[in-house]
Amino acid sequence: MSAWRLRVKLRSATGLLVSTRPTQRHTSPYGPLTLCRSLSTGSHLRNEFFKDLEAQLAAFRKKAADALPGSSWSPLQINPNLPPERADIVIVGGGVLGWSIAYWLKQKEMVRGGVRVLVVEKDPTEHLGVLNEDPVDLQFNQSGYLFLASEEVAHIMEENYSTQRYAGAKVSLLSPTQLKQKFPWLNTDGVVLASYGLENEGWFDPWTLLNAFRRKAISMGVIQCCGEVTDFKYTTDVLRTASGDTVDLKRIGSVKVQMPNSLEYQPVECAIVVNAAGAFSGKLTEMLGIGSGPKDSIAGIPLPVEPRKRYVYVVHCPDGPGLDSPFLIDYSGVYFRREGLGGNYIAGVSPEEAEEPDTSNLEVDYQFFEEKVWPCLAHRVPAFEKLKVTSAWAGFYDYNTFDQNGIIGIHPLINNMYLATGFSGHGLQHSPAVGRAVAELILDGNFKTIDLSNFSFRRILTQEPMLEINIV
């Protein structure tokens, strides 16, 4: 294929720009040109110099056309949505983890303008009120999780009331006698306690949440990309402990960030970055090297996060628990709660490890639903022994398979690498908290507001896992 070659005419220096202030000669391949720090323009000239330029670029991509029919490809364009060239602090993920420590690293900025931070997220989607906008409704539906415990785990829920009582929570026991009075659609079989939420519990649109964050941190001046870190540039420096064992200690320099459905990419670089990548943040400290090591080495251990496949049915049944109907959780694992006001109602489970579905697509599996979620429904509620399935979506939860928390503060082996995931399907619940306590890790140096120091990795050097004895 011949070559491709774009003259440019260039008109004289005096004929476009006036100089006020030379300051240095430089040759070039168009003659001597002098550099000014001030310079006032023609407008005429300048706006037909442009035109010109304009015009034969514009003829230049139609040739280009011309001899690659059917091609999308257009040279000599600039994406107007690549990311900036550097930036303070580059946040990996665009969920609500991601949004929430991008909005808590603005409002915690001391001068506006001052950090620059840049979200990067693969696929798009009253302090969060945005001026001239309406108020952020997050469509708070207050109803209370009622937890059901057998005889097996009634000391677990036992423990748990005493230490939401301790902490404030409004929380009340009841038997299955008084469970019954109060829900006379439950079956109580096999129900020995239950535990029912009096105030401050329910749901709420996630989705609501996610954007108010985003919106209100771009409005404070967050940039976001659309794109996918598939690559890093970083330093290492060798250290030798005690025992005479080596560790490599990296420092990110860049990221680079490959922009959608394209070859091109855009180097940022930055100071800080944070893993706030959800299922895939594993996957990203794999690209630094981390857990590639020896195994009875820090190297040698990965981050603990994968991605686990989990999915959510929508039923509909006009003769089931109506407005009353809390967010149950039975015993079983199985829960549902009511999802509007036309009968219709949410219901899951998650599966039991070695029933683990594949995580390479995001199917629904409803033969699932038939054998482990609907029998436990019918039986908990008899009326939903009429439902019917209307529509149900998969999506992934950051598994921590340590211990199914959260971690949350910098890697030990990179040290400008902050971590904020493995919340294993909290991560929505623990957003505005976490979100403020990375912002203060990062601009403060220490956690101010709540200290989360045992959510570090450090757990999981030590082998110490902080488990829930009670987690849905």
Given for the second form:
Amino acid sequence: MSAWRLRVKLRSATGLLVSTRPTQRHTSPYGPLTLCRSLSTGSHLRNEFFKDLEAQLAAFRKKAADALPGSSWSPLQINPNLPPERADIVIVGGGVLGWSIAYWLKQKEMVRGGVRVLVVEKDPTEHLGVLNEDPVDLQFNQSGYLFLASEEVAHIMEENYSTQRYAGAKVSLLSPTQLKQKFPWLNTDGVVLASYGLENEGWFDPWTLLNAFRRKAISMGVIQCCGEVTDFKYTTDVLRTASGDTVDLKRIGSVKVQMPNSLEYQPVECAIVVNAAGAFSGKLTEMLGIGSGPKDSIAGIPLPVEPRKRYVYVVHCPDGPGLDSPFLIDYSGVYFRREGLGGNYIAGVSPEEAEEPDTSNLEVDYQFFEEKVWPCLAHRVPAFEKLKVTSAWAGFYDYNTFDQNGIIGIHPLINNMYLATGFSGHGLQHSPAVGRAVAELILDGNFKTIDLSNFSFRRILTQEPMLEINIV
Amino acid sequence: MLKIIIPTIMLIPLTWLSKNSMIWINTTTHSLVITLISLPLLNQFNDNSLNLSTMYFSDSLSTPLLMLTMWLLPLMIIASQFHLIKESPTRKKLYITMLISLQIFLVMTFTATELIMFYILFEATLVPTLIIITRWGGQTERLNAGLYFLFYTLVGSLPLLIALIHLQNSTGSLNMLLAQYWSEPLKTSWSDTILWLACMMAFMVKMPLYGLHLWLPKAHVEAPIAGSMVLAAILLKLGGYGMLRITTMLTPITSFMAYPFLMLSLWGMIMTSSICLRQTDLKSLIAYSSVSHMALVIVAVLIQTPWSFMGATALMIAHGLTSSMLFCLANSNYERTHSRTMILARGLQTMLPLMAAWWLLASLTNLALPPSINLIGELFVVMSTFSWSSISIILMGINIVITALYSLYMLIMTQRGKQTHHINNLPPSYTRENTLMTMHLLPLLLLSINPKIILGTLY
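Now show me the form predicted in complex with its partner chain; what you just gave was the form predicted on its own.
Okay, now the whole complex, with that chain kicking things off.
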């Protein structure tokens, strides 16, 4: 019996010794038998016994917790994906605006770790990135934008031209003959005037920009969380105006973040909430009771941002306009631009008000392309009569139903919610500037670089739209 | 002393048997009344001590600290009312019980005659504090904070136990009053050197000394308001009190054994003051300022001159009140904005002017403005250190300047400047908060009229 035991020990001992570093052999004066553990600290050397013990201990703890009634308090962190219990600033929405704001907040804090920022994003499938060390190359194609104007809107284009030249943008106005000279593939039928950006105008890769902001922000200490904000805990202060009406001012105390596909949630106590939720910002403010007051009070005015589905189609046309084609926007609203160097183009159009597609899903309607986009494209660029749709996607615009322009600033009825939403498709181009502006608002108290106070929620209260002319 | 201890013990049944609506009222008023009982102890009629029994005594060193402890309990209870609103009555009563048991241990610690009893209660104060930090603290980091707090203090004080038992064996008694007369001078041998270290390290960790101070910012920041108050105001002073008591038995090798700790403290107070300038978290700033002030006390105790002892005791009382008040102010900020970050709540003077007045007074006493007792303490320490070594005046001077810098930085950052947009609707200061600040400030300001009460045994 003892001999058998000795043999087993010897086998396990030599097994252990063999599996250690082959260069060094530990020998004790009493032979390898007595030295069952070597002195290295690699994890693979842990004895089976201890591994079992740990597993058994975990199982025991779980069993005890299940058996005993009582509080759910446990000193161990159960789910590593949960957001922290406290953050100073919670940014709802991890799109390009949200991450831009996070980046600028970290950039502006004067001390490292000054503000604790958490970005909550509902759908991270589009935002997973791979860390790499190359400098950010946004793939900026400087091919410029080409706006076409018909008879009715030509005067607006001229006004815009003078504004743009005054601001320093290098744009030029082209007549139809000049257009035909420059872009022989273009059909100038119905075009009276065109505006072409000569320098520093074009398109870039939004995915790269988002990832750049995101990576940099995370490296500076911003915490990212994948979850959905489902509720707020707020305190209400009831004030009375001079005429005797009551006004409810709310202060958000904590944000309830729900984990994806699970009932688990974490209330995050916070000082400031930034609403950069894009298409769903309206829904977010509804949770706070904005829009559900009496019709003639401030509380009755909802945040006029709702999701609008837009389709983008990728088409392949080998005989298309070629490498010098700009981002062309027709006066009918149809646009296309070159994508890459292989004869692919991206095209689309904003649907009419009456024909807004259903926003409950992100499915693409190819019928829409056949009926609305292709005829105009083919009319404007004859080469596009023969094209093939290779793929398409749909996305939500955070459409500001009031005046299709962004809303930046604090909401009058919620003391600590900053809005940065409603850009109606222009969020990407505005994101660096708006991020910086919101960071200045939060940390400095007012705008410093550019005064964006015209974008505040006030214009919605006073019903004075700030319309931009000639938008896509 | 039983006339203080028994009523304090009876506060526990008072808490548990009160009606739910009367918990706070009962405990606050009764603890205030118990404070009045400690006032007669101020009547010290000779230079020795007031020996009330074989187990308890009080002299002019322990009396101010005892009064500070007892004064602080009603203040802690007042300060905790807001953040415990949502808890169940049982939890509230449990919290108050923790505070009261901490109070019992502290009262007994400051009046203990026997050093072993002092030690046992010194360790016993860790338990309620740990429970308060880890159960009612704010964030997940509180577990780490509790761990640091517990183990730093335990590891530091275990050698003290061994040293005390050895002293009991060699001298036959650990009665503090007798020990000063019976103790033999220590020799420069290894064993006596280690005995010196063993006795002092527990208090060095508690003060805390600069190199051993890591537990303090964590514990202070993560603790709830009452925990922060008691930590800053009293528990740190336990270390100072212990050092003051035990140095009488550790002569004469203190003259050279103290050098490393003196250097660490002199350098550490400048370091921690400088760290305060770069803090973004308000509570963390006040915690580091505590380390800086306590470093002054360590220096004073180790150079062992009459003026330095007076300065040390005055500084301990003054810092206790000031630091506790600063934590209460920071907490009032936190309750409104849910954030401890300083840059997120600025320009509060326009919104809450009375609170701004308390902030101003607290910051001014923190930077040792004349004629407050903070100044008396610091001045005595600086002067005695100068007489010990002329060069130290440079370090002390730099420390005083940087202390003024960060106190004013904290004041300007939170009170002055343009307000941030998201604080435009804060609830105004509650009477409870104003009472709290007044009760901190009144002793602080009145003591500057008659500081000899707090100048300790050598006045």
